[in-house]
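The form predicted alone is given below as one chain in structure tokens.
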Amino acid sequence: MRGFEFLRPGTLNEASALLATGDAAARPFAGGTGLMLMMKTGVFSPSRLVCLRQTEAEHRAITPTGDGGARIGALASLSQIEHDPLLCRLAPVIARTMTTLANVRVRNVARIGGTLAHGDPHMDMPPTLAALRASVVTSGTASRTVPVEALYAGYYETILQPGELISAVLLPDQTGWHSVYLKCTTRSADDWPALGVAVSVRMDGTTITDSRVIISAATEKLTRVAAAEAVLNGATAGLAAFTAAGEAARAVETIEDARGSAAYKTELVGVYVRRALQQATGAGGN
């Protein structure tokens, strides 16, 4: 491993300036759970690491917002998020997702900002947050707010510009919504998934009035499936609608990797979308 600079700025704006140099080998460093693996395997050799751990405490806080939602600082650890009383009440699917997300040692170190910015489609939290209609707030020369599903441009690619960092995650009010995240692994339950499916539905009686269907891991990037949502919106919650939504979701372009062929993953998509919708609504049989 070649030598590199390791810098410790005191603010997020200072960190952004140190990263906005045009050097593609400069990276931010917070938990480092993904970055260190890439460095150890020789996939990535940095010229500069900018440590974010000494930036303002506000970037580690989880606070309520005036509209019934929550603001999650980008430097909040996954364990902090897992056990936060506000988030457990607002969106219990987050804590449920954490139970099979890597292990407690990783969750103690990994930060939510890095989890989202890493761009790995196998991550569990990005699809879960996308289904919850969450957005990220960025810092840098021009701060912007971006829906989580719009953050990804390709395999390990995001739309973040050099020097642009995620400063917070905004989670809207979840009143009336029911959400589930399911993943299919080929080894242990906490392994990288062959498929991740996150769904959220809003209902008026037995009628679905709005929905979100998100696919990850089986695709090259996190993907919102508008065709499945179109089937669900206005439909009566039940096996027929959920099966039809699963069939519509099979149209997403899946990829082959060590966890299965593209054809296998396409089959998984149809089954797991149906199962996730059944669990979210409690309708449609077992």
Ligand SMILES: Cc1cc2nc3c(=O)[nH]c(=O)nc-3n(C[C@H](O)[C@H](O)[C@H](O)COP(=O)(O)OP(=O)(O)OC[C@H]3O[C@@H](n4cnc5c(N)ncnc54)[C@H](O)[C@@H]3O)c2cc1C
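For comparison with the form predicted alone, provide the form predicted together with the ligand.
Lone chain follows.
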């Protein structure tokens, strides 16, 4: 992993300019935890790394938005997010998910922008944030707002263009919503999961008025399961609806790997979607 330039521009716009060179081996560098692993194993040999940490003062704040949500700067570390009082109140599922995400040192260093841009389908934050209906705001060569569920093009692939940087994550108001993220690890507790399931359910009394069902790890990329949501929306919260949603979610295409066969993961999808819904709503037993 020798012979790369390491540049430290002061703003995200300068960083974008340094990245929009047409060189696929030029990459932004945030926490560097994902990149360092890829560089050490020879999976990726950068020609140029453009460090974003100098822009931290401007881009790490976590602030309330006018409409009851929150804006998280892309350079906020995962530890900062885990302990942020506003986020803990707005979406406690985030801090709960953090406790089994890597370890304290990785969370101290990894940034939310790098976490979402990495594109590894086994990761915990992308499904959690997708279920919370979060979006990323980008700047640089393209400037747009993209729902987290639409950020991924494939395995380790995002729709971000060269020089397009994530500058913030927007979390909408969560009033009335209940969210849970579950991961199933089949080998050891700290291994990558065979399956991740994130669900969010909006309730009016015992009626489900809106929902999100997100599958990760078992699939090539994070996948929103509209068929399961269609079963839930308008239904009464309870075992029947949750079991039916789990059945509907089994339609996602799962991939075989060392953590289980595709058929096994499809079984897991049905069970874990039901369990996640039970836990999120407190209905239908557990």
